[in-house]
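The data below hold one chain only, encoded as structure tokens and taken in the form predicted on its own.
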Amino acid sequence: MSIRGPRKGENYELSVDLNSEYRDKRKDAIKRTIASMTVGKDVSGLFPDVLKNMQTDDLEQKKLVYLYLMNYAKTQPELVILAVNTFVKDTDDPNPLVRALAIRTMGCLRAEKIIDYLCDPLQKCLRDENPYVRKTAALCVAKLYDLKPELVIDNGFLEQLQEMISDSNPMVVANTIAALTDIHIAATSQPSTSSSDPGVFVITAAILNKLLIALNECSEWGRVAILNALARYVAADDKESEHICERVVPQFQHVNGSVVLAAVKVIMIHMRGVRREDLIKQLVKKMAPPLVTLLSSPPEVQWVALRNINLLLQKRPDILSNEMRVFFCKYNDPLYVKVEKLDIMVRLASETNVDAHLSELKEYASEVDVDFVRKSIKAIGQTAVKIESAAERCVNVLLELIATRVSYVVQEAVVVMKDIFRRYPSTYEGVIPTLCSNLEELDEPEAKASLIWIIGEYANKIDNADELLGIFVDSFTEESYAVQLQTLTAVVKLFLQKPDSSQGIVQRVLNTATKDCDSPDVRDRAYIYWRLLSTDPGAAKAVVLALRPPISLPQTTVSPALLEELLGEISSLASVYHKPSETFVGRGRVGVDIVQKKGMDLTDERFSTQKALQTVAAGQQAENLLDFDDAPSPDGQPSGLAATEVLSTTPAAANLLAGTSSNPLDDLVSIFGGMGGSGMSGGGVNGIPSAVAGSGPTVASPVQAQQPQDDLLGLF
């Protein structure tokens, strides 16, 4: 006979106590138990034994067991019906604490099975006396509906809720606009839902009283909600956009963030239907304060409030023109909120206080921080782009710092100073000379390429451009490819302006885009230089040497039409982001978008394969991408659908169309490879006379002294 030893374990103690004859020793074991379930352990075997400690009178124990049910229901689908009766029987318990927590657990449960058992509590407790019981009735049929929609229409608990809207209660009323608008919001996210559907929440004028009626009442979330739900009412004219208006100013002054944000949210909507000039201009100089007020809360909701002002702004930026100071940053200020509160100060920023933003600004660039400052030189810029009287004083700031010779502040003036150039053209001609000394100073592409676009702009004024251009010439293929287009376009300009002191330069860079740089991108942009400087001057004056229109500082970040969208989501994560919720926002459960998404990507995947035969396909009978006098192709050659057909009949056409290929790569080169493409003379691009046309001074070709098979158009 076989002795079995005893059986040890966190979870078989905690069993052994949740059966004890003892109630205090049964308590404490739900205690520990839910504390293991809180850290992460499995406390899942222990369901039956928490189950039977549920029928008691004690409120704290019932409420550890409702816990420990809802979050081992899913896993435990079969047990859970066993309390059900339990539940059943504590929605008439004359407690209505109790009713309402056994209502609430059971709408939270989501298991299949429990759902039938549901209808029936919830009926009683829909027309339960106690409102708190109703309100936590009202929130489960929201529960109910995301789980089996039907059998919420089927047993009228829409109606329900559209009777209880009339409660004299606004607890009541708060939940059950909840509760009906996410119901709304659930029925409206299918495609084919109409405006017929019980679903679909509509908001008359008689609802439209009832909620004013109670919107100073409830609580903060229950105000919450009553507003989003005002926010999607269509007034029907004037006079009710200016009454909506009117009841909805009061919750400016309510203590919570979320409150006030959604009352703006409310005001901004329902202004547009406002037609006195009088009543808008007092509706916007109280939205002030309350949006001011928001700045001294922490510094994650200081953020949330200056991006929903950003957006208030763009639409109406006279809301704070009197409150520049409150936006100034402060030492202890996160990095978040201080380049929030920038760009604010510059939209905020005119004549009457840009000496005090300028002052500001300059003390902000001397901080620590450097990205702060960079934000702050920036900010500089874009108030002199702004503020053209101011333009002078901000260069002058600049100048200061320039002289401080701190290599990222030096850099990031530098950059600045190109779009005051760009903006006030042939104006502070004088600050070159200052900024071309600081040469050895940069070492960033957007500095460096920002210098050179400044000396090839005035070249014609600066005395050793050739030189200063040269520097960059030399190390190139060294640079960045933002660096390279703008050195080589610099230096045609200089060539256009003083031809006779820089063929040699201007021949140099050609023959380096051409032959030694990497990227297509200046490739591409230096032979189409040469044929321009090789052809027509004169073209390549008109085309080079434009006159560009001076540039603005926008108004607003993102199109009138998507601000009006977000100034309708503000207090959301829309008007955060300054995105529409769409953007970011998956719609459907357990991610079904993401899958259809995925099987539209392998029909998308295999249509842009079909696409890159067909334009392979296409340019076999293609000449050189820079002649423009190609030769209109043969007769009879198939084009278009039919050479892709003609190519699918080659190995690696049909591997990539049927998805086996084991490298596409390789396959793609076969393709090309088995094409008979026209290669170019040696003599030249295409034919281009290697002198420029005119009395002007010769320039010669830059592939001249290559071989076919080296040059880069071959290919083609």
Contents of the next structure:
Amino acid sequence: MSIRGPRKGENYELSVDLNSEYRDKRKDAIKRTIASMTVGKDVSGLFPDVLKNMQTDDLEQKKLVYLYLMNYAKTQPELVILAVNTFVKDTDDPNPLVRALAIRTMGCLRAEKIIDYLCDPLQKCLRDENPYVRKTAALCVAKLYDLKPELVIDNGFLEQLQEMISDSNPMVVANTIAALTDIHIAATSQPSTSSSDPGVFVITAAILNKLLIALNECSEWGRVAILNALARYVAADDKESEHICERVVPQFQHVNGSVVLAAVKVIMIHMRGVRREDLIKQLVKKMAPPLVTLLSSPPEVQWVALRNINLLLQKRPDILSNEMRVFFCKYNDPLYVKVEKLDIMVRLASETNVDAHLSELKEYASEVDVDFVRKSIKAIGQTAVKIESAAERCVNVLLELIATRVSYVVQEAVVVMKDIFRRYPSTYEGVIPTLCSNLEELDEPEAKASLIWIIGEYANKIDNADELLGIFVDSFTEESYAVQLQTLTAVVKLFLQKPDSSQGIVQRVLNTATKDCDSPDVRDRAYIYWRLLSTDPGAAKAVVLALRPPISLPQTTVSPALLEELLGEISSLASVYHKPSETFVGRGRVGVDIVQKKGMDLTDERFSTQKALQTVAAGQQAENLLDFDDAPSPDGQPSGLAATEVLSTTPAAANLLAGTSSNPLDDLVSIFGGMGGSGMSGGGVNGIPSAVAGSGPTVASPVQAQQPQDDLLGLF
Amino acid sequence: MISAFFIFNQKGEVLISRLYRTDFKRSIADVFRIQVVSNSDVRSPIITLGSTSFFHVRVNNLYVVAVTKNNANAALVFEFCYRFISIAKSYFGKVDEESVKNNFVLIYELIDEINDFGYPQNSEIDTLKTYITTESIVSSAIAVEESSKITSQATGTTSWRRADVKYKKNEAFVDVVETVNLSMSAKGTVLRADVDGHIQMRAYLSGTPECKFGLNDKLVIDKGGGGGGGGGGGDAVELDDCRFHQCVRLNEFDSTRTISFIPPDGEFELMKYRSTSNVKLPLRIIPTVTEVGTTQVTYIVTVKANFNNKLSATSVVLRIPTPLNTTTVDCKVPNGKAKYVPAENVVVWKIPRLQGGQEITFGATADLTSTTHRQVWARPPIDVDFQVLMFTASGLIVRFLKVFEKSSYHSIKWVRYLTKASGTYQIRF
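Previous: the form predicted on its own; requested now: the form predicted in complex with its partner chain:
The next block holds the full complex; its first chain is the one shown before.
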């Protein structure tokens, strides 16, 4: 017996009522106990009293007692033994609901002592004549595996589950698949298993056929489980891939959005094996309407769908080419939905629909939410970069927005104009005076830096360029580093183009930057400029005023290898975040060796390196802030020191990885050798973080890993 | 899979907590309270911290939350949350703090039944209602055979239907409900007009009836030629996409576009569809809004009912936005009531009934206070809610509903049409 509390208080009253001679009073007391448990009060002391009420004909009361047991079995393992008898007896009850309830609950008790008593009833229930009991027992095997894998293996439960895939009842099949998949994942995620181990649940051709049959008969959730299993199947040849696709396509018409997305996933995976062009076309065509329909779901489901549509469009940009209008934002859409729609609108914008697209964006730019307004303006810039014939219309819209003189609108528009200048050099110079007239209103570093870049770039066409830049040189030490770097470069450009009038200002800025500035990047850049200018002005001109390749809007925001992986995980969290799942599961820490090992499987080395880098960088960010599990972990999870060790090795490893694919210093040398520009991609030219290139992990991670070299590159 | 399921009230107190798997402790609920409930700036329905992801859906004053610790199927988790909400609605009407507190025993029973070890199980409302009821069942009271029947139904190929349904009068009611989505630009051009339709069915049919359902679907009519009879191939509608209740045989629809099924007993949603071509807009709104200097805004808003004059629109509500610094609004309406609601910055104009072909005009002047720094008024769109009975914006018509049953009884079918808008019909000005 546990130690009883004082003879008063809430728990005491409950205890009295639980032992009442009246049935109703007892049941009411159980309800009150559960209520206290829900709000977080400790009622574990009532364990023996509640247990007395377990043997009853009242199914509801039984469920309540079971609920209590599941919560406190772990803390009172000795007392749980007292319940075993009733459980075992219940698994023999003539009523299948009672049998299923008993086996379901026993699996959830998680007390060492009771497990040994679980195996016999489970054995029986797996063979029960009633499908409801069988489907519950199937999942119970997964519960047991989670608790004590040896027991499952020793008792032959795995083999039994394998047999149950052929069960006549579709629901039993679905739950069996779910249980096997669960066990499979648990088994393969063990550190001891190598990646070459096929795992517990291998889907063979024979199983495939059973799955395809059960797919049409089982419940919606069962379909998702089966579709997930189908996604793992490796087709033997293109005939088989075609067969799978044809059998799965009807699921697009299911009312449950998760079934639709699971079907899309299977099709995207098995379409890789299909060789018939006409079938591929047909599949893609059939995929579009259900995707659009997902947009009439509740906002959260919509959001998941939108994130996935974004991925699908990166792979197949033509999939929804006529559907842009459904992505127009409604005024009362939640912000997260709006932002995603905006991104997809830009992806779908083409010469034919650009007018409607722009008038929408202009509308959004006058809404209330600052974030959304900024993103809309950014989208205008992206559209201009993407569609050359519409660039002028975009610029006009931007000018109208600048005329509103709303501070954040103007600043964002300036940033966007810079990108347009980089895409279409010396085309829209007429706009420059308007931009410059807004100089005083800029207070954000990015906007300032952008305007300075524009002034520097067109210094020979702006009469008072030295005057304008002078303002920033005067306040040089108070500006942020990004602005300082831009000012420095712009002034040097000005000097190279108009040497006579700007001798003074260039001296001043180089002096300040080398002497009074605390950022090593700024100082280094200033020194290099200084040396260049003093040794060979011709070379300086060739370097600083060199033609840059125009920027373009990348079709993908993730690397090709990652995109393929994410498309294979459609509707999962990974596909929502556009990040590999390693970055947010497995306690948020990613070992480099695991990433590398994973990378080996991929054929293209470059892809794998890219992916590894991203994973490492993202994994660091996702480092577990909260370790929720306050119980001591059973197998000594790395924590504390061990975790730090993993982390400290990652940046170095990342550098190493980066070095193998493209050594930035090689590029630098090659540029000096006269092959200017070849080593540089769109992002980071002149050190401006490119808004157009997207702020996804692609850009971010390599830059982080090799900051110093990149700054050297930034010179050009 | 879902590791835990919670319901929180607005203050972040736990009303329901159920841990399906053992990777969490109950204290995880506190993390959600801190990160989401007490955070005023939550910008995503999924929050991931470390490897723990919180999925939340808001309903009335509650948070319905699912927690996962793996690369979970996000669509499935949200669908599950919404399914829970619709089950709860069907069981006790309204889902709010009070009803959850009053029904917590029932909720625990339900969430244990529809999810096992994190995997969603049968969640068909009709089936659940046969063995989870608001009155307690004593296991001896329901015969063992009865529960065998229930369980085999809950897991069978027609998990949505009992085999022994009997009615004296065999009836089926079909409701075609269409929601019109409209965005109209200030210039009066239609930016987007489409219809989200769903067909709600109430089947009170004996035995195991085999139903065939026919619409004026363009693809069917074009294919079948004169198959359906009745003529009027010109009235056919083009459906962009259809989605069906799980009772409909998807393979058959995919190959021949026939809709055949064995319906659940009682009420269910047979199908959802979407149509974007030839959408008939029931109400035409013509707004003229002029800002007179900085102190006044004048409104002239005309509403025109664009449908047969035998029909009428009911519960028409226009929400006409006013600038934030509005002090008073003087409204003149020939029909219904108009009232300025300062808290929402709108004038709400309610018209109880609007006959087809009718046209009415609203006139108003809003007076503004002078502000020192006047920001440009964002001009949110005018929002219109309405209902029109016996009218479909898409033009969809139910051509037939055939019922075949072994005993070949006679059945009566009723069809109703309703077109409505609520928060989806927006006109910019």
